[in-house]
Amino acid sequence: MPATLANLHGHIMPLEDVRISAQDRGFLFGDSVYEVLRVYGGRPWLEEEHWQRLKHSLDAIRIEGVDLERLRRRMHETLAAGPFDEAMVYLQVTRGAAPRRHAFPKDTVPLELLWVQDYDDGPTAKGRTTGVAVITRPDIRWGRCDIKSTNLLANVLVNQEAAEAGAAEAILYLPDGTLSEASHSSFFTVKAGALQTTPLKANILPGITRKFLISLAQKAGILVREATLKREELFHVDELFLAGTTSEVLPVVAVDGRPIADGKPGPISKRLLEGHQRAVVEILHAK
């Protein structure tokens, strides 16, 4: 069984055996939208919030025609084609292929296409353990982070950054210093036992794993506030953690080359990380 199976409009192949149109407006423009989820023990996890994030996505930039519940068949197909049990669904959905013009062109068939490959959590999971660096950037990205587009060349030129100087994050500030989240995750403050995260209206990506912990600090009765947080304030917090469908929670213990507090995960951060890791453990044991 090859590692990566695809499923291109209901056709599982090799994701090597995947050919799509040099005239994709997905590849010319980037006018298509993506999901990443996370699978363990075979089962996508929060597979519900990631369907309805690319309905949103799709909406907002007039994708038509396409089938969601044929698609999540269609991932859940190539699922038990492997079957895998650790692994990493990417789905991309874009406007379809037709001549080079900027303005939508008429009668296109969207181009559907996923892939499930294994996933080695490893190089991951010691960051939980001993935290991570990042470096804070400044925010070059368009006005709809909102939407999960593949344009992600500014994401992709801040976390070169990051990998250059050894870091796992970039965390991005505006033009004023207000933080709005990092190159591919979101991120949380910890100040005197209170939660803090940017909120939605600032212009960030509605992240899954985002949601999920805001509730799963509310239900522990941790005190939970969405507010923005300038970049000196940064410095000043008793603990900061990334969060995403395949970070999970990953504490941070150095911006910039300084130290976060004494330089070692928060109690916040490993209390939320083990409530995480429970509710995977529950889900999969309600097969």
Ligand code: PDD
Second form
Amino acid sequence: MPATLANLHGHIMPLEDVRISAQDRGFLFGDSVYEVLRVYGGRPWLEEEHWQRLKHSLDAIRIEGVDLERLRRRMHETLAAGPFDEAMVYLQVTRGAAPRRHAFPKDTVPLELLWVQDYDDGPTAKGRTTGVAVITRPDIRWGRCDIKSTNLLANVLVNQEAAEAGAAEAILYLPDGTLSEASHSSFFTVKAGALQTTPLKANILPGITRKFLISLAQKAGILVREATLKREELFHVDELFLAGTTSEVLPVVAVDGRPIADGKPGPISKRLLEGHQRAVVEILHAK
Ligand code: PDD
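For comparison with the form predicted alone, would you give the structure of this protein in the form predicted in complex with ligand PDD?
The next block holds the full complex; its first chain is the one shown before.
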């Protein structure tokens, strides 16, 4: 089984064989959008939600002429060509290649690339049990973080700072001290048994895991509040966890070197993680 397989405009090939123009606007301007999907037992998880979000991103930056049904078929063909079991799909659409001018070029064909790669959950699985550390950093991103664009420089820089601090993630705060989200994850807190997460209107990515966990919590009778939190409040919550496609539910036990509660993953984080894992097992049995 190949570890990675790409699909460029419908042609399946090793990832190393993909050739993209130096004039591609995704490369030159970050004029492109993307999605990351998790594949469990060969099945893409929450697939419909990812296609809907990709459509939202394409519409928001006005990339036209992408046949999403065709792209979906290509993804499934590539998954079957592996075949892949525990994997991840990276999917990117750019405005295409054209002489470098800022305004949209005319008649340029969007670039449609995806690849599937084996996914080793091992390191993250360990973090789910022990809990991870995070740091907080200023949110210097633009005002349209609802668009899943490949303009990720601010995210890259803070994530590097996290890595250098021995932390798993960086949670971001705005000039008024309000927390938004993390560099590549959503986050939730728990206080007095209630779950809280940043509202979508606060310039964050509409996380698919975030939405799934809100509904899971509501079904379990856990109170969910969508409200912003200030950075100082983070040090006084009962529980904190990251949420994302590959992270699933990742408990946080320290922020900026200070422990959260007793410094161990909390009960609601564990319950939601188990709920997520049960839902994954259910889709596998629904085969
Ligand atoms: N990151 N917030 C940001 C800024 C993200 O980049 C992501 C996803 C999330 C979580 O969204 P979801 O639950 O839909 O994966 C929140 C992807 C995985 C990445 O860039 O690798």
